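Consider the single chain below, provided in structure tokens and representing the form predicted on its own.
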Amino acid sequence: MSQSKSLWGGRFKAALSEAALRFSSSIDLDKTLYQEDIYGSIAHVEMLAACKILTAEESRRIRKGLKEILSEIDSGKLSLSWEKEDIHMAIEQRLIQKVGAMGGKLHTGRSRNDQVALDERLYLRAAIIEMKKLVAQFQRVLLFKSEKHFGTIMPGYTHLQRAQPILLSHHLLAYVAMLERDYERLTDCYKRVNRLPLGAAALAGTSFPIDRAMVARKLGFDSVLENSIDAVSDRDYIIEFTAVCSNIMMHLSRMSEELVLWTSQEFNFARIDDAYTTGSSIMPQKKNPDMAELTRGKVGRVYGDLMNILTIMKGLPLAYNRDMQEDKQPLFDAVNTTRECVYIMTHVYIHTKFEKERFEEELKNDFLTATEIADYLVMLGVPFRDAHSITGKIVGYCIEHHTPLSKLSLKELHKFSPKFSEDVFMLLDPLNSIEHKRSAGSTSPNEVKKQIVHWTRVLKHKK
């Protein structure tokens, strides 16, 4: 293509070579924002005709022209090919071929530099928008597992060491509160996203007499960013909403990690449908939870979109530099990959089934009581520490004895401290342990009862 084909080629002599217009075409990544790209020019026309800018007419034809461009891509029709250098050059020249000289006046009050971040805008207001509903859902699918687990009780783990009796709804409405927090970050960004930058132009703005907040109002921006060269050269929204999917990418690993050591034989705390299992190729008897490795796996694709997109930034001057285009690749991949993994989980926790006998069966014979004799002690007014320190030596006799701490005798207790009575004993069972917890958020069933209905409340407001 040479520079005078080119829309911005009037000043250049020699043409653009083949490979230098290959290394700088950003057609097979930017294409993806083709709509957001009509949308936002069919506002700024509008905008133009409003500001008798552009005549009623060409307004009509222009935005006439654009619609049609919109089908045409739609369909397949228009070839979206690398020799277009990006996808608003070819929206461009296309709507010339389609209406004549009067297309050239489309650009009239803006430049490629305030274009993009509207597209890019426009673009991850839809994502953060559908980012949410699939959070929300998922919390659901948790809160309807914690529902239907009410009552199972299960190890704690602190260490990945069994710690303490806990109910498994408790555990799973963790994940529900946590996820909660990354919905209200995806909440937060959107209100830095939803803010107009086209009218900055270049980055000194227009000479022309434009109105921004009528293009705000037209495309449903909450407000302009008032400064034109901060408008034009930051991307500081696409770096908050990638640290947004890198938070909840985290939270999905720490998910599918416990799913790939409940799902094996040595804990057995769980069993995903075949449909989100695969097999090995060599041995027949495998059952493998894929889904949940693979996910734990793109943690480290989105975490490097970030930091890609904050090196990109990192060292630029104002205002706008063509190192900026390359803020596309990880914006797309973070949106992508994130939007998949939370898809493809919630529908893996759908087909998980909770072995409620294996939980219980991993709740005899062991050591998860020992903090209530501790407080035990510490309710009869031995200071914790001193309790603490009995404790441990009782865990050890145990342990010498091969005895669980339920087995041992009143007799035996009473060698460790005089304080032990009979009411000790109930306090060593798994379920009267956890009904013994009195603080609020606890894993006691009236404190859970409490959180599934907060929840409840919570995500039926949620769209």
Contents of the next structure:
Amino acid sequence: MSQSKSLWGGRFKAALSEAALRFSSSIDLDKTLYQEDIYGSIAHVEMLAACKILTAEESRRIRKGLKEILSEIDSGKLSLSWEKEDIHMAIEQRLIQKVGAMGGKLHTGRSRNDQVALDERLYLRAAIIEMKKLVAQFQRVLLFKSEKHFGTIMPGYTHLQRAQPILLSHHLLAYVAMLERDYERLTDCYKRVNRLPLGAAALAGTSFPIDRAMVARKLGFDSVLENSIDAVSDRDYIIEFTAVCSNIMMHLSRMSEELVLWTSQEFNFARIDDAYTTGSSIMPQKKNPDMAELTRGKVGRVYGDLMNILTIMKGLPLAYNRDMQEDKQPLFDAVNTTRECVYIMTHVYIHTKFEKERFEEELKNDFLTATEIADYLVMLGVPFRDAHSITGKIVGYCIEHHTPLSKLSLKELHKFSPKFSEDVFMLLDPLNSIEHKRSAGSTSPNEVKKQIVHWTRVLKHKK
Ligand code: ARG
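Take the protein just shown as the form predicted on its own and give its structure as the form predicted in complex with arginine (ARG).
What follows is the entire complex, opening with the chain shown before.
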């Protein structure tokens, strides 16, 4: 591109070198924003005409040109190669080609600085709406599985050591609750994204009598950013969004890790359908949980996106700095990666079967109900610390004699405390242990049922 064709070539004697242009061009990435850019420009031009800054005829011709450009890009007819610097320049240059020099009036009362912030906010708004739908969909699948497996008991873990019996539904609903907070964070982030930067111009506003509120209304923004310098110089909405995505990814990575463990032969608690697993090119017996592993691995990208944008913004003087052009990569990557991962994990869960019998086997042979024995003694007046120590000794005895708790005789129990009577054996049954729980939010079937009712209602009302 020769400098005479550049939209800012006026004061320059020499053209930008090819090396510099290649280095600084962002169109490869920001062409993603072409629809947002065009819709933003259409709203801007309509406002310019309504405010009598452009004539109705000029506005009409520019809008017609912009719509044509939209379909040219849609159909791949307009080349968006690196010579174009960025998507905003590419569209404006094409407009001038189409409607003549008058097309240059489109940029009245605005700058690329507020234009790019507008495009990003429009893009992010749509991305958040879509992400919320995907998160809610995932919650529905988990809720469905919780209902389906209501009554299935499994060992609950702490430190990845068997801890206490819990309902599988309760375990799955823990993820529903986590995802709910992610959903809330998305909703909250949206509020701060949905404010209009356009009209800030380069940084100081404009002397044209523009109507920013009108543009906000046309584009569905809740309000107008009140400080023009702030409007063009911050990217905290990208930071906030990538932080929300990081949280979602962190949750997904925990679920992934669990599926990797549960589908291993060591656990064998779950089986993922062939359609969502892969084989090994060398070991015929292998069935690998790659989707879960990839999700766990992709977390690194999204955390990286957050670190990336935080670092770009750190220490930047007000207002716009070209460094900020680098915000597209973390923004787009966080949107695409998180979206893909939520989607694939939803489908992995749809296609995962839980092995009830395996849970039961593990429940039979373990000390998961040891806490019940301690609680039993406490009910009979033994201080909890003593009860804990007595129970610890009983467990030690069982380990030494290779016997599960439930197989101890009353006589053996009496060696540790005279307080035991027949009724203690009932508590050693995992089902009784679960049913014994009283506290709100606990794993007792009653409480878990309440959660199911709650989430069914909440998720029904979600769009
Ligand atoms: N491509 C630029 C970006 O994404 C657009 C804004 C450029 N503004 C400027 N004054 N050079 O940040």
